[in-house]
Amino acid sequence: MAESDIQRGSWNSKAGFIIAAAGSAIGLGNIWRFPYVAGENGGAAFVILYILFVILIGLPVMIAELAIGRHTHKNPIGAFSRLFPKSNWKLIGIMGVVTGIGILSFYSVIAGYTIGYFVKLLSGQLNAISGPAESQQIFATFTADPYVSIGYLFVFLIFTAYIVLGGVSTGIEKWTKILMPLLFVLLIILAIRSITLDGAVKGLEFYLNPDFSKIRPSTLAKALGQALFSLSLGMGAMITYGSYLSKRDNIISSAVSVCFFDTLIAILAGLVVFPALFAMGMDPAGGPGLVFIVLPSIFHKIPGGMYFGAGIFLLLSVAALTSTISLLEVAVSYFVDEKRWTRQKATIIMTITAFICGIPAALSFGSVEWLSRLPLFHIGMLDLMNAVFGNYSLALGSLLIAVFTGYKWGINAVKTEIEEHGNRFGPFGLWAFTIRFLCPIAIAIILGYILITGHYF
């Protein structure tokens, strides 16, 4: 076996892949982002649209990415180069690797804050918050300290790098088998505590009883954007994870399992957040500050609230970690495959790169005034990075992958790859229609909408 093959590694089992891939998909997008986006967009109506987009758009694109990865046994850039050498299609892979590092950079800033708040809650620093205004001030002071923001960014990236250094089976697979059950158990405990609060019924009604009159064009855009962001699509993460799959593994059942668990976790996160909000008479449309500002202001009103709050932030930290390891792995796999770097060298250099790129985002919460509101864009650096990498790049990447799979590589090539070793591609006709027509048209419309309106996911 060549040294590069040893460095690449592979999954020990199909279950290991599903857990790791689900971990890649399950992150802050499910537990931090999903509740506040759902809260801003009508609750249950948004949830139904989100589930539909996961099934109709997310699942077909995931199947395509996994097939590309397993067929080539390559990273995103190497995969497109192997399928069509000396063509411009490898630009999709390049965009994916850059997007992965870009998202890792700003994502780790928010992930670092979850560790910080976990520490604050355990140490009793948030015990006596009187309301959202005081909570807002505490968060502003916390994030405006450059040493705190950069320090927690560094800590979180170190955790991520440690796991990726271990390789595919002994690092990523091993740790996600520990972290994912922990995440699920924490969610169940917190959801039970939340729905048993006095007044929680109103939150359940908001979350589970749809009012379709609240649907707007922006609701559709955000539901699709949430599906793409949550499933880690359009940036090569699933191509990378698919490249470690055995030919015996069933891609269809694997993709369905990942989408199912990702959606389940998002739904459970809503069951943690909304009953608690309504029980305390708070606004569900709390925006990005929902977790860091609104929720801490109600913990002291809940019996055992500090433990409830610490559990939420531990949950967020674990979920974020299962995603950041896949973001880092996208870039690491490229340098291992194409540049013949050792895994250690690739991991260290890419972690340092992400850290350096993340510093401006970490300083954009008040530490450096012009980074808090960039003159040309009128938004902060972290918001700009989220727009570029977490919105436009993911949508464009997903669109190009759908077009590539449907028209360039071809639906029959995907069918052949999936049906190797006796596996059947039962819904092939339906998948072929969605990947060739529904996915490109829907994603193009939404991409056009966010470009014209400037409304981000």
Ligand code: PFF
Contents of the next structure:
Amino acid sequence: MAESDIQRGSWNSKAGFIIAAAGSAIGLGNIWRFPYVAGENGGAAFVILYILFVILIGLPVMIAELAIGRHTHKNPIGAFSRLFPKSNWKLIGIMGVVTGIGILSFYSVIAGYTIGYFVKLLSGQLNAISGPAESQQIFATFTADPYVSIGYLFVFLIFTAYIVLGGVSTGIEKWTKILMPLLFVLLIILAIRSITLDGAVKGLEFYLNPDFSKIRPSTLAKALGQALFSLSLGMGAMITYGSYLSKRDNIISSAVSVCFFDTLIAILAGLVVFPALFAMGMDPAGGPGLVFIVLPSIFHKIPGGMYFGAGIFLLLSVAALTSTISLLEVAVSYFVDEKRWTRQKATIIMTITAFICGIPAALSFGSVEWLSRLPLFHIGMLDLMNAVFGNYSLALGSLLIAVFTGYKWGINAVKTEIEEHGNRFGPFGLWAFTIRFLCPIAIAIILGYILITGHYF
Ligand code: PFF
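Moving on from the form predicted on its own, kindly provide the form predicted together with the named molecule as a structure.
The next block holds the full complex; its first chain is the one shown before.
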């Protein structure tokens, strides 16, 4: 390894990489975002589209991002400039850094709420919830307090910055390795409780029995956006993480594992939310507050439920943290590599930027009227940032990454990178077809249609 690479750090082991990349992928996207977006978009039919997009678009783009990252050992902007100096391809990377900070800003607001709910549960404030109506009221009151929203946003970003300051392997691996499997176990227990509630069957039906007449062009755009968001694709997070991979690691099997575990957790989160939601007679299109309303309404149906609930929200905060560190890391690695900033300076400045951009999103749950329902858009600030950065920007980024690897850098360069140290790229032909044709065409059609019809949200 060259000395500059040693200074950048690398993963302690192959498992370390998979765990960290899965840590980036698994987060609020799976447990907070997936259930409510699926709920708003018709349930099972959305879920099927989502899975198709993970396999047909997410996986090939992830392979491309990891290969670019490992080949160049660079951040997303540096990677494109190293491959094609002085070309405009580095705009993909610039868009990625901006998107990363954009997502970090609103994501940390919700992540802050998970810490808030952990505190509430632990201090017994949610013990006596009578049902979903009360749960809804508690969420509305909690999030409408500007000091609470901004305070928790701040606390969460400080945690993120603290870990990013520690560097790659010491910081990220240590946390993820222990806590993600625990989250998985708690979710399974919760899913079992949810499925065994009276009236849960209607929820299972909504979630698992597709009604294809519910699919609209905007459903396609949302399922695509959700798949990319959930897998941390389209903005260079996987380029950055791939840049810390060693040549011996197998990119294909790593990518398959990350996609598999990420999808598993999302599906599991749906199995927790929908049966309980229907059992309690709630509306599946409940919006961004959905998990914060549904989960506390079932904790008291489990022995020791409040502590169990505190555990779930704590682990959810940790899952969010392993995702926000990857969002911040994209921008930090850019300023460290390209602008020669110290890690400390880059981390502090980017964290402050995300905090400032996050404030309007933090105020959009009722504390400031016009931010809660923006004129012109008719949605709240957090929803707008979620759609722009968390959907469309990732889709555009993935489209450009597919075109770049398919036509500019070239499919054979990717093959060489993947096979360099004796690993085989088995389904190369299939991958080449998807990256050159399927991904760009499907994403372009979806984005084009949305652009023409104006059904953005
Ligand atoms: N994949 C994360 C989640 O599902 O919570 C969110 C995310 C992280 C998106 C990193 C994009 C990214 F680059």
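Positions refer to the first chain, counted from 1. The term rigid core refers to the most C-alpha atoms you can superpose between the two forms while keeping them within 1.5 Å. Every value quoted in this text rests on a predicted model; they were computed, and no experiment measured them.
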With both forms fitted on the core, give yes or no for whether the Cα of K86 moves by 2 angstroms or more between the two forms. no
